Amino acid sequence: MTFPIEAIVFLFLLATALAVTHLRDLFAAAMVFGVFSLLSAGLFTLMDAVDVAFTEAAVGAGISTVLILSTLALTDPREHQQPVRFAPVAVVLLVGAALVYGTLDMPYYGDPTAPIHKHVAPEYIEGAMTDFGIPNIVTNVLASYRGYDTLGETTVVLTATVGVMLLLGGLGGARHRGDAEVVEAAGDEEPTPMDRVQVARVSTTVLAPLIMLFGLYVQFHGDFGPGGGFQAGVIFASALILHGIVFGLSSLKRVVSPRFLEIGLAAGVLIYAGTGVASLFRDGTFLDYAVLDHHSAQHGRHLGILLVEAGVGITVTCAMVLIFFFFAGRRAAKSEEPGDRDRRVA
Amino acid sequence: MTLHLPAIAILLPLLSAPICVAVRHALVTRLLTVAVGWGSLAVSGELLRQALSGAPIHYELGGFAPPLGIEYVIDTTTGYVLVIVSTIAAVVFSFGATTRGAALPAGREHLYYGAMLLCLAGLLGMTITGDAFNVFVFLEISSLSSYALIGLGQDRRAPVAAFSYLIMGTIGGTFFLLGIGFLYQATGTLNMADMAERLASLHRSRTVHVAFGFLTVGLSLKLAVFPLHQWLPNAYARAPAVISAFLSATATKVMYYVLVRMIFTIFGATFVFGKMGMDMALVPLSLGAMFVGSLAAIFQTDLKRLLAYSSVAQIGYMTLGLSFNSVNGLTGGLAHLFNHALMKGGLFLAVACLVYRVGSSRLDDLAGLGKCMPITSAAFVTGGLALIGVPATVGFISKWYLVLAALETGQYLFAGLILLSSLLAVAYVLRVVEVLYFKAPKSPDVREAPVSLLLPTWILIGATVVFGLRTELTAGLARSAAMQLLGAGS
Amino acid sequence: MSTFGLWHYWVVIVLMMIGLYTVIARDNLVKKVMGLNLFQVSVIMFYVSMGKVEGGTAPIIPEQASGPVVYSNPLPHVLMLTAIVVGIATTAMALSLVVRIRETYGTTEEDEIRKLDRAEHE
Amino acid sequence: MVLFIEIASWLLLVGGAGFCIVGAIGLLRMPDLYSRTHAATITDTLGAGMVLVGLALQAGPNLTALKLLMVLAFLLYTSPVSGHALVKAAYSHGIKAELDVPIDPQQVQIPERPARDAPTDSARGKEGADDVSD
């Protein structure tokens, strides 16, 4: 029985897990929440899911930890003192125990004869060949098998972009100013340390292209490994990200405008669902992508899937920098008002 | 075209949203809102006519056969639901001053109609898709879009309300993702009628149990069932009225809808009732969420939370209907779908109008108006006489075939509690009414709300009165869809 | 080895209980938001340990296929590529109201709101 | 031949996690930042480097030892500019080294910055003020 490694990685799965829950320093209860989601990405790798394992490492341990730290920037950095309740205790404890209970009458972990890879899964393997021509099934399955689920997912990518603007919009609940001027304030406020910083900045300059460059990569090499649209946006996203971080976000503002990526937000989900309605016109369901081309299926389906990926990978870029430009916005209006001292007293 | 019916009724909104949020100009994004609204409820009628005439509609998509692609099942009940949605859709979206209660930044409308717009495509993907997972895609989307839009209440407490909605909903979704994944393992499928099929010789595994008892906490959790219901009364009380009125009248029902197709569909009613005993917990509950929500309401000082403890107490009707596993119980329940719509739909907006001229929906605020706003105070009594369940008022019908199906399984304390708890209502709602007649104006010069509201406002208010009249559309259709499922169930 | 092989889902649920044990018990709000996110990784580490096949490859095809290739499932890691997007957008989302309620009372620790709240109330 | 690279890989990658450890150590016994900085490059440049290419040893010379050798490239370039951002930030907010000798702050002249910068002194006054109260 060769020695199972997972066993090492949910050691520190557990440990870190712990951390996050007894810190009572929030700055470093996300660190370490960080490390926990680079953990389940190795966990991932080992369990043979390397595209979920890409995507957990890009957006899981990236993208919510700036997130996480971003809100900690405008908010209070320590947690207070809390008895351990016992309520949630029982209750965590009679989930847990109905949870084990349903595992019993479960197939082993790793179980060749288990029913999931009995009845759909094999014909999604054999049909990656003959149908698709592409070696990577995970893609296959994401953007045509099961298609739709991915427009739902963009359009999730498209509503939690929204929400956000909606609620970060104007400057402080009583001062209602169009997001413009939301990141015009932040643009100018007084420079932060980090823009005099020459090593960062040249630093910057020498990484920001390959890193996009990379994530051009990831986009175009879904079909062959892992990657595809969510990782290729991150990616990319992250570029953008690392400019407004270093050189302030009113010159990032000058690169993308929040205007235009407000466009590019709403033009990805349309790319998708409008590469859907394409094969409606030619008589085919909707997102059947074969018959997109009239002389071979198997070519009509890789025009779809690269259509609807690059959809994908437009909307999650200008997701990604749209946050961030709201929650970074948002630290001009963290200029500490009298009133807030003391109405925490009250 | 009409071959593909189907896509496009979740096309409609799906492709709507992102274009307004292209298109800046708050105009033209309400146009194109009201003109989906009353687009989608032309194509759901036209859905529920074909389920209605011919067999359940099966429509793949990818063009990949059901077990390997994601199919959309369309038979009496989804075209049901999805009228009921797309009507109080249209009308409330065609409401006057939608953005009015919303604490919206300057130059954001856009972005508010497209949040309402994907909560619409949310509900509409949850209710028509044949595909497991799917449905757990589609409730996030209309989820998130319902936090964003609660929290833009104009109340300083809204984003509070917000945050707890998303936790508890977050945590019912997890354990609906769950509830699937035990499933998954159990059967190797996500297509709910090939699902059905390899769980009908599953009936002993601990799994299966298991994944019905997560998908049912999930579910009950979303559909904000007697215990789990704490988030409900703050996030309909402090959103804007408009979007309490949405939110009130189609996401709570699409919630029982997907709790009823689980249990009829996927794990059918010998197992869920007779193994599972789920009527011996539903209706404990049910009962406790009709006397909770109800002596609750009567002890409110603000109109929206008090018509949001109703909201408690009437989906503790419709659990019960569930609950009696019988074609009238059934009934019941699914025309209380519809009827708890139209009324508490109506109420709202006539709330909406009310804090449209006041400002605020306290009740101390609200005092004196039967005079100065006539037929929204005429709005609300009659919605809430509806509420009650007074003869030739929708909520007359479903109490009518509860109270049947009670008797008819002998309970006769059902039926009793049932006819008590009415009379609760009639304690809040006569409370509400000694208010707004019987109490000195606070500030007397206050005019009547312009027509583009009260339009809306009366045309639910109305169709409360004429459906409760005319009852073969929505008894009528209830029944036939209970059949069916009954049918297919046993 | 009767239930040995079952070990790993007990781990992952012994995941999902502290994160749940964080989101219900804890009163600051970013903590609660860290909570859902270890439960909602934990249910993705659920259905990929599902997926898993004793001694079988990642489900990319390999150009010179050298025989029969096991493969481990495809379908969970698909399922679950949507479920980490979701928990981003949730995050996303709930973080923007932490920062709003910040705004407005100043605080983030849910007692000294429900305090503010009564205290305005009355 | 084919011994010595796999003796030289097996080598290296030891050496790499011994000097991860050693970092690691530092990391928790150095007293204050900056020194704790120090700690925690060592296991980025050494601990890192050396594990990356004992396993481009034993990778063999193909595209995967390529690929290793880049990640290597990429953490030479980057963690240097992380820590200087880092240890940057934190002297501009104001934090103190814990030195032996306690220096009084007239004896030492903190090195004038160009007028440009005056915001930053008047920052740094105010952040001083808070130091105490954290």
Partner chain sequence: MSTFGLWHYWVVIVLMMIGLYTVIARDNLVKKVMGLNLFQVSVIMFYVSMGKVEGGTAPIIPEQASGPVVYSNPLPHVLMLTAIVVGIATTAMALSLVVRIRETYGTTEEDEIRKLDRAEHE
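Here the structure is a predicted model, which is why all the values come from computation and not from measurement. Residue numbers count along the first chain shown, from 1. By rigid core we mean the largest C-alpha set that fits within 1.5 Å across both forms. First, how it differs from the form predicted on its own.
With the core held fixed, R254 shows a CA shift below 2 Å between these two forms. Superposition of the core reveals a Cα shift of less than 2 Å for T130 between these two forms. Relative to the superposed rigid core, the position of the CA of F224 differs between these two forms by less than 2 Å.
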Contents of the next structure:
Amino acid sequence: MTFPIEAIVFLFLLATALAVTHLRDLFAAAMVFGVFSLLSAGLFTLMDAVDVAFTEAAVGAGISTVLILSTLALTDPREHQQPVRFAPVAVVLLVGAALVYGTLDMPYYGDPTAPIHKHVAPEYIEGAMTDFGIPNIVTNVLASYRGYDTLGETTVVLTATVGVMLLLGGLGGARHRGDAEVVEAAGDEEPTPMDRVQVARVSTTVLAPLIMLFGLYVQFHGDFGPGGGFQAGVIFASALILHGIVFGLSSLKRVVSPRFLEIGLAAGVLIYAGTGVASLFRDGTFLDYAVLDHHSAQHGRHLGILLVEAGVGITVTCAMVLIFFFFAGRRAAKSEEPGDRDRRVA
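Now show me the form predicted on its own; what you just gave was the form predicted together with its partner chain.
There are no partners or other molecules in what follows, just the one chain.
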């Protein structure tokens, strides 16, 4: 009997998780955590959840690792030993046992008699081609069948980003505009360490446009294969963040300003919601894309999905880059004395 590859990947996941808990070097822990996300993406791929795997690879192994490393620049790179507390361990074990117990009566993985395969799933599969003409069923489900839910998720991205901005820029005691001026002044006088490495400069100059091009492919090919606004937004953001890491925040600010990103953050949600409002004005229900084209309901649905996915991509891109701006801006502000900051701004 062949040992299933899914079980092997799962064992690697357990080993990686245990390694993260035992590491005291936070940089190494961040790297291993990125490996954990990459293994998770591989496991999702083996389970035929390619869209989920795409998102996990882009968000978990990609942008999250960058943001964790940005956070480490503001903290101690090593974890200080804490006294052993048994109460949290007991809570974790009890919750874990309850979750495992709750899965005992679930259908087996891939069971064709599972309830999900008998009710809504057949309708989604049939409607994917007859109603939408779009091969990627996941796109149909996310943008149309559960379009209200995806609009809520996009709004959550907007709200969470605003919360990060308040915590790092407002409640943290440093206004974002002031930090941006400090970063711009400092960046004009002294290059970043990565900026001195010719290989990094050349590689980023070549790779960044290719990453953006791939992001466009993922954005507009999400109807026919794995992809969509969430994945494409993270890919766009990774290209911009790579530019900021290598060439500095002042250079990134010249490419895309924080004010532009703040406008785009809200504009993406407005594009999504506005598509639903447009369907109301054309005598349809909210997010009923069929009425967007009175000559072809299928074309109207396809057009509506493209519009809402574009809104998602814009919001996610702006959210990721704004968060990076705030993390990196605090690092630049922290590296200067208060008197130096006042002289620079003056």
